[in-house]
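In structure tokens, the next block holds one chain alone, the form predicted alone.
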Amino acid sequence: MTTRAANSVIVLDFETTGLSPNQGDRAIEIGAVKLQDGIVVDTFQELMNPGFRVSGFIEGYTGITNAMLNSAPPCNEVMAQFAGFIGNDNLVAHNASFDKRFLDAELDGIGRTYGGEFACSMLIARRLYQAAPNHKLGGLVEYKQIENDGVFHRALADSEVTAKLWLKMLEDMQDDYQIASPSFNLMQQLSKKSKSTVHTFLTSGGRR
């Protein structure tokens, strides 16, 4: 899957009850945007009932209340639908290690898997936008003047904004380094480069 173009991916975001599925935390919302050749062709958004009450902190942080979750379908039902949505596409998330942990845990719980690979928009932004004040999603949206509706910490809104950031990074790579249609693999490689080697790597077209 890594040879596919970086502009054909699924950008996803989870809202969760906490930081770690290993500590019993569960997903409570999934949002995703499907990009095909740089164009949004589909979206996915569902609340999901984790089977227990969420904390007041999470209610305040996300705006997702226990009342909303009480009427939501269970995690296993939503994740089965989502597994079908992502199929074998490559995946992007901001701070992808977090979202990957929850995706893996929730899909493992229902015996499902996925065929694509992950790339992290936050790690790539740290390398492309080294002068940015910070590399949180909201900070990068402000730094790159990305259009948004001011909603953060809801899954679909965050995935939509992350998709815009992802496409902006691809556009800047073309403008600044003449790399047209970078591959997903190149983006994965870029995320692992030391900051000092990024310029050399990109000016060589990602061949170093």
Given for the second form:
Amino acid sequence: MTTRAANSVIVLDFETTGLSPNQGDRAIEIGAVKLQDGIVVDTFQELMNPGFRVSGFIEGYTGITNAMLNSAPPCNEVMAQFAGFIGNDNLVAHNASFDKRFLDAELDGIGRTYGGEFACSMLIARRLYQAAPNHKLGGLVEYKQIENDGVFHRALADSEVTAKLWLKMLEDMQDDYQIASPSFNLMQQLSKKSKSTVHTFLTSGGRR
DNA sequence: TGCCAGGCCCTCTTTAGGGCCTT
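Now show the form predicted together with the DNA, given that the preceding structure was the form predicted alone.
Then the entire complex follows, led off by the chain already shown.
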């Protein structure tokens, strides 16, 4: 039995051939950072060959070309490695419902599972940063002046800035609401609160 | 040629519709 490391969370991001695994779309790149007590202790990045050509739109959107994917290992091989990387740690992604669909679909295909739960940085940001002009990853990076290298729509780069956004949200909850160490569970609860009850929830220390 | 999904959330809502997000 694999145990979940305390204060450990995996922030991940997929680049894919499209929006829906139910429509035949596959992952083409996975990037992730492992945070332990707020510090990046490990990273993962791999291209993977989906077995068919990706569209010109995806090549332009991600910068990942068919030539790059031709020499990449197949999805099944990479996802088996990634299943080992995430173990049973809890998971974070920006618009997590999207990444969860692809993670579930790709791991289903190789008979692997994971034991962690997902939290969504976008849903939490919508509640914490209600004045932000938008809640796209790039928009929030600009809004919160999060350090970045200017690369977007690549898996590791996006997972790195999502991790910084996650830590910024934890920091802001500590500073603005005196919540000493916001737990993963509290962040999940926050993402389910209505906008009008977020302030009450946070000022009560996450008890209401 | 043009379009394709799905979950969340708001409102001119709930017997619905549409915008936001992800690639």
